[in-house]
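Single chain ahead, written as structure tokens, the form predicted alone.
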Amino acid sequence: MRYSPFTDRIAGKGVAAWDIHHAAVVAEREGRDVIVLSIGDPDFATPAAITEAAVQALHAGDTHYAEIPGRPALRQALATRYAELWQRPMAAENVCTAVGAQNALFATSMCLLQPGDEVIVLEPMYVTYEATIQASGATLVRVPCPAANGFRLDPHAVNAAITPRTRAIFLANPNNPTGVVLDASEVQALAELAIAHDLWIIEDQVYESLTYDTAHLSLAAVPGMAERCVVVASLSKSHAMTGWRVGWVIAEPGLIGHIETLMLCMTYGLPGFLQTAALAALDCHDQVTTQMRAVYRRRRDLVIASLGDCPHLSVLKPDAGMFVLVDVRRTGLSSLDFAWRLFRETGVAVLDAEAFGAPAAGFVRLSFTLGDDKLTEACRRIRGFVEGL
């Protein structure tokens, strides 16, 4: 038989990354005593007022088809939060929902380039962007954002790399791996260049309600951006929502339609009880987010603190999110040989960082989503293995 070449052309490192998270989950399935910091997918419960929202339009029968762009009352309290945050008028057109973050940005990838384009990306990037630009037959043209200079970005660079097929900047902000948050004069040096170059700017805010240490600001807010930057963003790791998949996209209008159009063909929308429960999200947004970074906080500092005077390690302090990346470059080891042999010998399962570019190799990354306890047994069994190498 004969299949499409479509998803060996968007297969590649990112995707094989997570090989390690795979074996893990099926040694933690078959009982074998393994720690999973593979994944940012977080410990605790959804809030359950959220819940039983969704939970209560169920029993109602909102188990039918839903508004494709997401029902009235939803797309409006995204639109007046983002209006808020960014001072600057917002209306429902300017939202459409989706089944996850990836599945939005992948639409936007789908609708907004073509053969021929080229895309920015800045690296080190999560590991599935690389499949969401080609998929559209587009090419990545990477930026590094090298491990010396904190993992930032280099406007100089940005500009270097634009040509006349430049379409688009592809980024996340708060970045993953890093958890580096652009500071307000990268966030101007780049609207900046979209402005001057006629570029979009593809905004991943997936833990823009998880920053610690630095304000997050978004592109989108800066004047002249409204009709050239898109911002994708979920409820997955702010309100501990990771398996409810709801997501969204906010853009120009006449972007959002042509988006709606391709989601009629994909996924005829977000369902109706979910939209109900991401609702009861935002509702309670501030209360539950602000608990979130009192935890992930805790989290982020108990790992430094117990892995940062290790011998042979460099702990990155992360300003956002809930990853931490550990230089391991002077064990000796790739970071590829690192993860796996310590997933073998000790059960901790880590990701290769390498996967999310090559300005992180020698770097692996590790999630703080789980408790202390098992925080701080995850550290102790690093540091054991560090120690006898």
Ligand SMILES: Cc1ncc(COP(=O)(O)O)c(C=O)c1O
Given for the second form:
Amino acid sequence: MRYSPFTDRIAGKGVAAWDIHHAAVVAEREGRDVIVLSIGDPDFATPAAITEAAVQALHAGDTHYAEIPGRPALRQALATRYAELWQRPMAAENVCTAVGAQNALFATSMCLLQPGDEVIVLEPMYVTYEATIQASGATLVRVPCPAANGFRLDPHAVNAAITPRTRAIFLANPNNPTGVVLDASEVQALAELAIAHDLWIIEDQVYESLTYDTAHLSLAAVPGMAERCVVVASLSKSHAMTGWRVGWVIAEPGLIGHIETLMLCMTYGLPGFLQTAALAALDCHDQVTTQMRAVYRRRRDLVIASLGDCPHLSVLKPDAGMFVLVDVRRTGLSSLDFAWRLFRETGVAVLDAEAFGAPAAGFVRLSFTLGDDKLTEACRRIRGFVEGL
Ligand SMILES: Cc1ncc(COP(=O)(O)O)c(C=O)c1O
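Got the form predicted alone; could you also share the form predicted in complex with the named molecule?
Once more the chain from above appears, this time first in line as the rest of the complex follows.
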């Protein structure tokens, strides 16, 4: 028996990146003393009002098929939020709900790309992008955002990577793992390239509300981008709702129609009681995200303060998100060896950031999704590990 070549295309290196995390989860389940900083899953409980909205919807019998792109009220609520953020008209027809941002990214890729297309990705990039893009048959063209440049993009390098086959630029803004948020000139430069070369931009904004020191600027807000910018986001990070799998795509109505057709074949839409919870989440959006942002900012600063003066390490302060990149090159270990030895010798699980692309080789990614005490202890163990090398 044989499988389709599709299975090869979705088996990227990113899949193996999670090995250390899976080992840590197993160790934790066995009751071993581990601190899992290898995944971006907030430790907060989902705010009670949101959970309550879902429970009430279930009790009220909201257990049947729901509209595939999402119910009008939810689509409209999302359209209203983005109309305010981007200062341009938006309607329910610009929105399709999805089973988390990942499902939204996959559906977007399948509806926009085909074999022979080239897609520019800015590395480091989120680990699922490789498989998500390759699933469509398109080819990734990797443009490095070098560590020496603070992992910021070089618009000239993006320009140089564009060929007649280029169809899209795929990026996360804010970025995971680097926490870089595009500044106004970077947003403008990418928008100009997209318009000049008639490209789609797929902008993954799952960390949009966790931006600390700078304002988040979306490519979708730039004049001329409405018809070519596809924004993907979710409640996973903003509302500590990773397990609820509520996400969406914001795009021009033609693409939304195609994504709806694909969702019909893949998910048959987001369950109705989750849509009710999503509406409740949007209702308290600013209140919830303001609180979360404050806690994450404090934790970020705690990690920076705890590891900032650790010999042989350099810690990068992220502008956004829930991750810190730590440069381990001066320890003499590769980032993969560092991560595995740290885990085996101290129980602290971090990810080798090279899994996110070659520019992040020599860095490990720590998530600050645990409380202050655990983070402090994790930093203490990391310091002890490095000092003992
Ligand atoms: C950049 C980025 N995009 C997408 C996702 C997936 O988000 P969701 O849980 O909404 O599918 C993640 C999760 O970590 C992420 O970091």
